[in-house]
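For reference, the chain that follows is the form predicted alone, supplied as structure tokens.
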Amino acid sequence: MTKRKYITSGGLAFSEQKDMEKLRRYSLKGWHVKKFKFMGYTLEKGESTDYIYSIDYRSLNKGEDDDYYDFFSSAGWTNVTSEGDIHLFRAHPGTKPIYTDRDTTVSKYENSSRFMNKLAIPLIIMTVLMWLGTVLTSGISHTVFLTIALILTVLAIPTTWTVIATYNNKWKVEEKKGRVNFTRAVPYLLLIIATTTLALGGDKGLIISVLSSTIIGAVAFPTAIWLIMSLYHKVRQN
């Protein structure tokens, strides 16, 4: 019977290199990546092998798959699994890295940011429209708009942070230190503003207080899911 296990991801936009290093450590123990899983990876038990891993972000048109994977294969990289525009490759140590210079690395993160923008921009627009509807309506319509706005906000904030992180990775490579430092500070500033507004808002600013609470919840929500998924799969394995 094939043995499998689940491990969590730190989020490719936030800790891609750490994820790749972790996958290598598991391969040395005989656990090899089978496929992407929600907020993590599924590993399959096999022989201990030293593999190095790398991620590529690429939107493939119909019919481009074979040429794309053959190109990497000729360079020593084998495709392990793909999910949408995200492709995971592995190779033996000593294989020439997929990204060898600044220009190609910047291109990688540009591809990643384009992929995330496709998700983030429509979600942010919908969220803003729902909050606008909340302000302009009353009664049942107000309740409906508010409920949808809260749900979308919980989804939009982590998605937006992920987009910021992908641009931050790109700016690091380009050595744009000012932008890097600013993006690092944004999450903390939002939390401070939200917490302060919630504490001082009282009954006079109900919508603002609710929105502030939602921002705080949007920070805690992905963390809670990450912990639950990790614990769930550990229990199943035991």
The other form holds:
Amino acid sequence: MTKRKYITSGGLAFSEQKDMEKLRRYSLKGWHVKKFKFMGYTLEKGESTDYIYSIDYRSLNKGEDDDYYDFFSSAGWTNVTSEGDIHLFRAHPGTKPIYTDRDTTVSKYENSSRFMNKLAIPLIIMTVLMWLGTVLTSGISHTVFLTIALILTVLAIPTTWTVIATYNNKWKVEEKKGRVNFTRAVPYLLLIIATTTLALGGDKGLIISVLSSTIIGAVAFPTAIWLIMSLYHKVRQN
Amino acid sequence: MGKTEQLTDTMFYIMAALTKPRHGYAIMSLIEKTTEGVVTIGPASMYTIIKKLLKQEWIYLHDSSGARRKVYQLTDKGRRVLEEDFKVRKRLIQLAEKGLKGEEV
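Having seen the form predicted alone, can you show the form predicted together with its partner chain?
So here's everything in the complex, that chain up top.
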């Protein structure tokens, strides 16, 4: 019986590097990553080995997998596991990195945000429309609009957050410092806006619902994304 | 890509290796060997560029039915692009060479 355990991920968009370092530390203790698992990784107990880890994002067509993995294995990188467009590789320390120039590293983060971008834009538009509906109507339709608006907000806020994070990763590579600093300031800006609205005596009930939906969103959203991603992947496989 | 736009170094190296049909690993090791290990190209960078060059039609998938690995080679278009880029790079190399030798530039 192999001993298994589960560890959490900081979210690849937010802490890819930290996650990779964490996996290396676990490998040193004999716990090697086997699979992506909901919001984390499954590890299996084995012999202590010093492995380094790297992530690549790439959408592969049918039949391209072998060729793709072959590029990596000839350079010393073994594919540990892949889920959807996310591929995890490991190698012995001293192996040359999987990305060796800036242009292709930038395209890595473009690949990572492609799926989220597709999801985020319609979601944000829908959310705004539903809130408009809430403001413009009354009675039953108001309640209906409000319910849908809240549910969408739950999804839209963390999606937007993740998209910003992936862009941030890209800009860091491109050395666009101004934009990186700007996105760093976004959470504080939002906090200031929220507090100001509260202080100005806005509809307190509404603000509380938005805030609580944000908190719920932090939990519900990864679940939803994970479901959508695995469904999307299953559909494409068939 | 416009006519005046330069190839990135990695693109140039890969295209330089593809004047003859070669598979991915052969390209990587040829570049490493030629530069005595100074230049290496990571597999993810390599794959990204191969895909891009195929899309631009600067390289094509060489008929290699039966071979385990995919083999690529420059197209005529790719050859012209490489040649243009080579001319610019050569001028710069000559500039550096003369300068280092203390000749008039």
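Positions refer to the first chain, counted from 1. Only the largest set of C-alpha atoms that superpose within 1.5 Å between the two forms is called the rigid core. Being a predicted model, the structure only gives us computed values, none of them experimental.
Core superposed first: is there a CA shift of 2 Å or greater at Leu88 between these two forms?
Comparing forms between these two forms, the Leu88 CA shifts below 2 Å.
Taking 2 Å as the cut-off, check whether the CA of Pro122 shifts that much or more between these two forms after a rigid core fit.
Yes, its C-alpha moves 2 Å or more.
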